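A lone chain, given as structure tokens: the form predicted on its own.
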Amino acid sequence: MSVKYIFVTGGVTSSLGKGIISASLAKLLRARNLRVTIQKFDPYLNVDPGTLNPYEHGECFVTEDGAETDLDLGHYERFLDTYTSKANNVTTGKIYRTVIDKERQGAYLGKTVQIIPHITDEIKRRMLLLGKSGNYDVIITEIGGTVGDIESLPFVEAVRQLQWELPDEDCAVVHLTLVPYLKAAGELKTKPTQHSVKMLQQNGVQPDVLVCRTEHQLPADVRKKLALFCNIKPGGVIQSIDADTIYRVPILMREEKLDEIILKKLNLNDLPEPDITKWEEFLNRLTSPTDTLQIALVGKYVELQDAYKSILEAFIHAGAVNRCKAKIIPIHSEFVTDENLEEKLKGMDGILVAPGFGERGLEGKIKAIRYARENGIPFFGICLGMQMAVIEYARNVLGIADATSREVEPNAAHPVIDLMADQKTTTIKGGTMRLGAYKCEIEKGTLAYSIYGDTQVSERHRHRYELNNEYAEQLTQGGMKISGRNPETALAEIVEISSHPFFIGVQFHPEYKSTPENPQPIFVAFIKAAMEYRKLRKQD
């Protein structure tokens, strides 16, 4: 069987699910026994997501071989449950430094270098790459930006090319649109959709499958004026509602049919139908909770939701386990002072200090540890929340007033937390970070153990500074266990406090690694921990 290729491409406007309608089909693709990936080609210049502010571009997944990618990598993982790569995420940044190397290094023999064919070629050679790895059957490729953008004309027309240069039954294109309701009129309307798409016609590209995203259901004669008006074949046309919760979208998906047009469009037949049981048994548990709790969620980008899409999901995988709802608030740490702590923590079933960088925002982090130590409450720290949770420790547990970070103060007396040996001669910024997979050994009779039951495990990191050793044995000394090491630098990993009911910080993400069928475990130990707390005060 040919290796076939399906492209998922976006109009009207942004943020309508192009990455959760992809991770759908792959999901339901897969459960028919196909091989599948998903890969995510973004049209900015930046090389990846690596540099930029997470108010720009939310959340900066990272892969398991390192890669600082678009947050949808994370959709795609955790809806199939497998690990993507650094051949997952294109940019625009990437397609034009490869061309531009390549110019000078005389690989085009003194030919003018343009964006047709120098740029699409390479576009295409990227589209192709994974499919001649020999690994998949099926290749799903979201093209990002919405049909129109400037950005996006490259990759719409490398899309175009390669609808025409492959066979028929081997390409796919899956359109998303956007359907609105006027409520002064009571209507759906259809125009957006029909100007989207024309617009992708006039680029050459002719959809095979229309989804609209729609807040109300999708009448028979709306979805036969659209394939009329936009040249798709009766039936290509499917809607898809406003959902409850993402991870509903595939059930969704496969009463619509979706996979099942596609598989008809790519010639595929005879294969099993999808089995997604265990997927529908998370999808119970999820929304059926017994038990509802509140968690702080401390960080300094809670304003916009998608900076921390990882953790908020590994809330849910979580929660679904314990059938319990953890309803996230957002606590923005550079507005807490000594003043309102108590207002803006007082009644959180647990706390968790979210990852970040720079020095805004770090001393309300730092007193919200201090509170979920003082008080009891189960506390977790993520990468700058453990450091933070360490340089707390440090001034109010052992005395050490002036702890803090190289990060914050480069000439620091006391700095707990330090750059790492190999980040001190690097200048540059982008993808030079600790990135990807590492080896954590983790001490049998700590907490850490009781929540992973091994002695080794492998989390993703995404950082310079780390703890200093220098204060490994004052720390230990003091209350505040390292039960968690890289076996080969050393570096510590895991941090915790024996005396408290629930108090752990983590130089990795371990909020990357979490899916619906495979929840992280110490969130879901977080959780559990948060539920006992919980019960133990509404006792008192």
Ligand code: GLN
The other form holds:
Amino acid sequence: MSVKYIFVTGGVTSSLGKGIISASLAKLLRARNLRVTIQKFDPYLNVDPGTLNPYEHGECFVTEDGAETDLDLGHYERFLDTYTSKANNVTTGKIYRTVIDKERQGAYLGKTVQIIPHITDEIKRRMLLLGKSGNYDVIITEIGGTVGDIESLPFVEAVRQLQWELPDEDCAVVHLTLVPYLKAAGELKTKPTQHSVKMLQQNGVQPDVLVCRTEHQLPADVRKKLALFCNIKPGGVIQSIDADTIYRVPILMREEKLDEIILKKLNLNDLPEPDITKWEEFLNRLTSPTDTLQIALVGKYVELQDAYKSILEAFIHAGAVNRCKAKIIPIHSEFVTDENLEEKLKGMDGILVAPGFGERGLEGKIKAIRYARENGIPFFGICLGMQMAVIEYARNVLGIADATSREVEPNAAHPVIDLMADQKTTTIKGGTMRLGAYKCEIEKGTLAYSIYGDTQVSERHRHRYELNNEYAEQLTQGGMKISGRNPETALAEIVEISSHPFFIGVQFHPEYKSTPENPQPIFVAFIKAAMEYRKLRKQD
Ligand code: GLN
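Form predicted together with glutamine (GLN) structure, per the form predicted on its own context:
Shown next: the complete complex, the earlier chain at its head.
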């Protein structure tokens, strides 16, 4: 069978959920035993989103092989329960960098290097790349941005060329649009969709399927009208109605027969019906919780939900296993003071201190950690959250009043968190952190061991600083245990306090590997501990 390529474009507005639609389609095709992967092409000039502030573009997702990527790759991994890689996220920056490097090497000697054909050729090469690995039957490519944006044009042109070059049955284009409901008129409006498809057609691309985001059911006459005026075969216009959870979208897409329409276009016949029983079980548990909890998420990007995307999703997965809805209460670390600490954290069943960079909000994080430690509230610190837990312990338990991180005080007298040795010579910011999967060896008889049930685990990283091992003995003597270390470098990966009911800090980012079908064990244990704590508190 030849490799099939599906392109997903978006029109009318951004934030329609192309990533979720792509992931849902991939899920349904995978459930029919096809080998599927999804890649995202982003039109911005950053080489990767690693240098972007989360306010700009939401969370930066990290893959096993250490790529800093768009958060949509997190959705792909969560829906497909498989890993993506560096090759799954391409940006305009990456494309231009390759072409300009080649030009300097003399690869185009004598030629004028141009957007067409050189940039578009490089886009096409990358669009087809994963298909050449022999590992996949279907490659879904999501084009970031909205059709009509100047910066998306080279991508759309590449799709046009591929739609022309590939055999008809090897290529399909899905266009996601919005059909707004005008309350005053009491009507669903098709015009924005017609315009956006026209724009796509002007660029030479004819979509095979229109997926229409809508708040109301799309009646047959509206579908027919859209099909007629957008030149789509009957049955090719489907709805994507607002759902209670993104995890229901694969089910809704199956009801709308998105997979069947695509399979027909790709001439893939006689495939088994999709088996998504495990997914449905997860969905049932998710939507029928028997318990609720309040978890504080203490961070500095809390105004923007997308900044902590993978953490929020990991709570959803871990909550579902425990049949418990964890309500995440965002707490802005910058505004936590001694005076309002109690008021902000009093009702919480667990406290998570989030990852982050820079000085802003650090003292608030330390105060929240002290509150969790002193009051026996389940605590979970991730990356910067773990580093702040170490500082809090050094200051308030070991009595090192000026303990701090080299990240905020380059000339610190007591840098209990210090710059990693290999970072000292790095001046370039992009892609130079300690990134991706590293092994962690866990000591038996610790909380970490009881959570993982294993002495060897692997988790993903994104940091420059680490626990300064010169303070390891003092910390350990004083009651903070280093229960997980990197076996090669002895870098502290996990810290815990045995005298506390549940206090754990991890240098890695466990949230990246959590999926509905394989929830991350620390999140699962944290929710359990929070449920315990809540029960005890109620009894008091
Ligand atoms: N800023 C810290 C470091 O670079 C923590 C990073 C993070 O939380 N991802 O080590």
